[in-house]
Amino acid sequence: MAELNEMQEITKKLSDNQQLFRLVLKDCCDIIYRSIKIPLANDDCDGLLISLDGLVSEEIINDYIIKPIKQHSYQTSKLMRKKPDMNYYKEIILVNNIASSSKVGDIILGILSGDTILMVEGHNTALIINTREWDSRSVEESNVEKLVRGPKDSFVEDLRSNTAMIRRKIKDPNLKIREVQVGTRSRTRVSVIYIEDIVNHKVLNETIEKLNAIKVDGIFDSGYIEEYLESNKFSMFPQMVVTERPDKVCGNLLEGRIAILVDGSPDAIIFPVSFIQFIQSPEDYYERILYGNVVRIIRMVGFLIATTFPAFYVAITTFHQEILPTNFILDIAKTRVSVPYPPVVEALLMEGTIELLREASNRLPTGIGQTIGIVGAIVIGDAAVRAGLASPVMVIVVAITAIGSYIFPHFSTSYSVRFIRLPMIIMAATFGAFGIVVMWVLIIAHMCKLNSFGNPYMTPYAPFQLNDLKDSIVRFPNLSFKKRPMSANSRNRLRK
């Protein structure tokens, strides 16, 4: 493939730029070049098209592409005794998005985007006309954001169908779409959505600015710009949210945030965000406000669950049996009678199975994988309690555990729970409850230190913000809310 200058030129000679173009984009079975005869009053001049097939449209190509031409060009230049220019050319093609450019680097981005590029003999302007069209998913409901009452629709891999689902919940003309290419080779659109008058301006110039910055190949998924954009990557928490579903990222715009969508991902990230957003979910606020609240609470406690449990079984079985009942824990030393090694080693194994039974039935197919999570855990479960390896009641726990780990809307923060849970117990069983105490001051210490795009993590608890409080572990009546979060902007608050 010959070196590409971006900011080369076409020339006037139509044999020179087609050699060019055949040069550049050598050993590409599927650009089509399809000369054309113009018919003119004088002589008959060449044009040619050039596009990428199986990202095209051939109805557009032939329809209203050539077959207008074909149609006036004889008696339109026969009427101005002259040849036509460019610009004839854009007024009688029947597509609505049409660019001109001279520039080698557009018209080589046009190809590979799905546009089919005209070019005309005696003329050093190509025209770049839109004739996208691509096989894609359908929209569906979501597989990872299910819920019982709500809309149904979830973002797919296509770019503009996805910012249409946007435009048509929210019919604000503030409601701004800016679009970005990241990749120096696949220069994946990547767009930034916000509402004009509601957001905070200094994080949109921030984002766009990072966006900019970007120096990588390739993207291909929205987790490529999450990694960029956020300021602690080494963090357990995630700092934005990932989401499928579009009234989930228009009831954030509402509130302030900005939201990014990547061509090719189904994905939207949003942010500036807090730890209290990862146990909301939209159906929070579709159902009664009773219901939604008892729900919310369940997760926080699930959230409990997920994290400590094991670590204070651990903590109760060998530092602390006298605040048991003694028939309980004398209950619990005849289950583990048979158990060669010591309640830490027992819950290390047991997580490290289930962590495998979890990846084994995420990787294999839909069918197989709930067999293999359901009857592994069963079979694996009853046959180490047998042969003496664990105890029933360290079973129960790490199931109880595995469930509570689920129990969150965002599925990344399975992850955080996971990565916790790990140092709790081994805290647990060096220094019993006490080590219990401490991991949770470091965790809490560390989240009320990380900040999502300047926002506190911890807000509206540390800093302490009151009228965030109406919509936090327990939410108010919508009524209620009056005004915008503090977490989200600090401009525009009121609601209208």
The other form holds:
Amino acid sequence: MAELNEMQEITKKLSDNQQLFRLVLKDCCDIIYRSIKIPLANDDCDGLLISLDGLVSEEIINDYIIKPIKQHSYQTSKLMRKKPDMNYYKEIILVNNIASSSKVGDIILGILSGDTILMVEGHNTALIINTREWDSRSVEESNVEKLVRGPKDSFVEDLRSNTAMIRRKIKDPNLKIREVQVGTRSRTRVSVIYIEDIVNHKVLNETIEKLNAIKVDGIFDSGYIEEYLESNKFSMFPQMVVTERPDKVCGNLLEGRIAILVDGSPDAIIFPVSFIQFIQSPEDYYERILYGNVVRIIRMVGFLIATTFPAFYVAITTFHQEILPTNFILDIAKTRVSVPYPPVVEALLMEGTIELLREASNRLPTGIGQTIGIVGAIVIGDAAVRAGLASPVMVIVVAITAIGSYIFPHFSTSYSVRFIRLPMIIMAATFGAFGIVVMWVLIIAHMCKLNSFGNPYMTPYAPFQLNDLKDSIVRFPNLSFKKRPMSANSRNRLRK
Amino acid sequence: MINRYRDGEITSGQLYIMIVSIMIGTGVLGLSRAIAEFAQQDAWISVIINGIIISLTTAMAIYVAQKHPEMNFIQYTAKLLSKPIAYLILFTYSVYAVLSTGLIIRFLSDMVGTWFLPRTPTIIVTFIIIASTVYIVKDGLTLVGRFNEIIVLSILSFIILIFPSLSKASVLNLMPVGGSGVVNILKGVLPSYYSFAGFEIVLLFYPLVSNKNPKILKYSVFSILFVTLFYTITVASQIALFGYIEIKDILYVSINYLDVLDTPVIERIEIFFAIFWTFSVFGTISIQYIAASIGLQSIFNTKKTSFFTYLFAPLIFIIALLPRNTVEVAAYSDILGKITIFFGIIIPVLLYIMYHLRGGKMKNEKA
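How about the form predicted in complex with the partner chain, since we already have the form predicted on its own?
After this comes the whole thing, all chains and molecules, with the earlier chain placed first.
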């Protein structure tokens, strides 16, 4: 293919134009070229419709484009006594979203996005008619972030449906949706969503700047954007909240945060955030306040268990047996008699097995996956104990840990926990409780150093924000939220 | 990158927390023994007297600093005490801070050796502590401030752990109040002062507070009074439990204090105390370390503290390994404790007096 000049303009001669597009879109069997004769009073005129099969609605093209052209052209041109211009066709085509352009780049992008192009002999502009329609998943209940109480809808792959879901929840003209095109080849539409009079414009401008600076062939998920925008890519902690839930996105928008939606991805990303948000779920606000708070505390405990519990067990059995009462430690020792290696090997072995099971059950079809996961754990756990490869206490510890690591509202946060747990076990095996302390000191220091778009990761604890404490590990009644959280970096702090 | 907080600056809240965090650290372990040797059952009164003295000097230090809002420590000291003296003070302070960081680290690794890792060589534990401290400190004061905001929570556990053993304590052990005599009580002020050492960082850190306001003086004094209250309760309850005669034979009273009660499931709570104590000492070390780095940084007027942080690391490592045993660590700590009187009491008072002498002059000149 010849190097395509995006700014090149089409000519008045239809045959030249057709040749040009056939050259550019050579070997694309799914492009449909439909020549139509436009009946005019003095002479018939040649027209050409180009569309991409599969992305367009046949019905719209047939009934609302071809039909009016064929029916009205003759009559009106007779009345007008002159050749109609492109605006005339714009009038008779019964589609609400029509743009015109003469740039080859625009037209090609239109075709590939599912628009239908109309070009007419003697005119050097083309109409880009919106006929987009394709099969997409319907709105379903979220699989990854399930709620007992609260709205059940979740984002789908289609960007427009997603933005519509947000619009439906916030009917405010200040809700802005800006579009940036990312990916030199995939030309993916990326929407930056914010509320104009709340958002911090410094953060917004930097986001747009960074998005525009992305140089990549293609973007297929919001995960790409996340990686390009994050300031600390190698940290084990995510610096943006990922969610499938429109209500969560809307709640965050109202606090002054920015959301990004990527066409083709059902996951929105939200920033700036702080660590505490990863243990918060929309359900905490929907449920009665006491229950919501208890659940949050349980999640925090889950986080501690998932990171430290196996390490603690290893430290106790290796170094600090005196912590536990004598008969308890003797019981543990009895079960470990047949185990031929130190607790750390046991812990790493069982953790490894759990990781294998987890990864395997993710890949299997839903129904089988769950069964295999549970059965596998029991069979392997039981068999390992009987064979003397692991002690029953260790199996319990690993099981509790595995459950604890799933306590996060969004699944992908639990990945970060694994990267803490394994080093923690190794440190505990080498230095006992001191190793655990050192690991936690390093983790806390690391978390204090992280920031999400200028917002320190550990807010509201470090730096301490008294006002934001109202919505941290416990939440106060909704009535008390008079100010927007500092972590959102909003410039309009009073809620109204 | 957008930053809401300027590099190297702290909030006023972080200043209060750092005051608390640096004061409650190593001293808490043997505090009541050291004081009870002199003040007997009235040790807690010595702590209160000491707390009041320190609050006064801190108030003086902040008062002087508040009168020079745009200047850092070296600038206003130079104005009040002449340039060479200011540089000398800051330089000796940095040296002191480095030495004291090294000793605290050594003390921590000795304790780790006693409680957690009896067979691991001190050199390895020391190395790990220094490596992690460098990681905390290398990005400047702002992050040390944040780190301490989290770490300070471990002090809560100290407070909670006071209560369980109280059931076995007897108020009789504290009687008669004032019975040991005024002289003995005053003698006890000095050893209690060592446990309070570290508050002199306000001299250095106050100019770095980003949201300076008149309330800082009040709240800084409050945080010192909070520490005083905490130490008073600790000392009083420990003496109430053991009695001052028995306490003299206990090396680390805070540990044995938790040993008297049998708790279900967890046989020895003191290991949890040890864990939280290690956390809080990391806080102390990080503040003392960054204070040393900031001291030299303002002498050489460089932009970043990280250079000095890296520079000090091997130095502190050597210092930490110099003492041959715990007895020597204690001996060196005593010497350093005497030096802190210079920074904690003499300098603030001196600055305060000089400010009033010179300040009076300046007003006259203006008039």
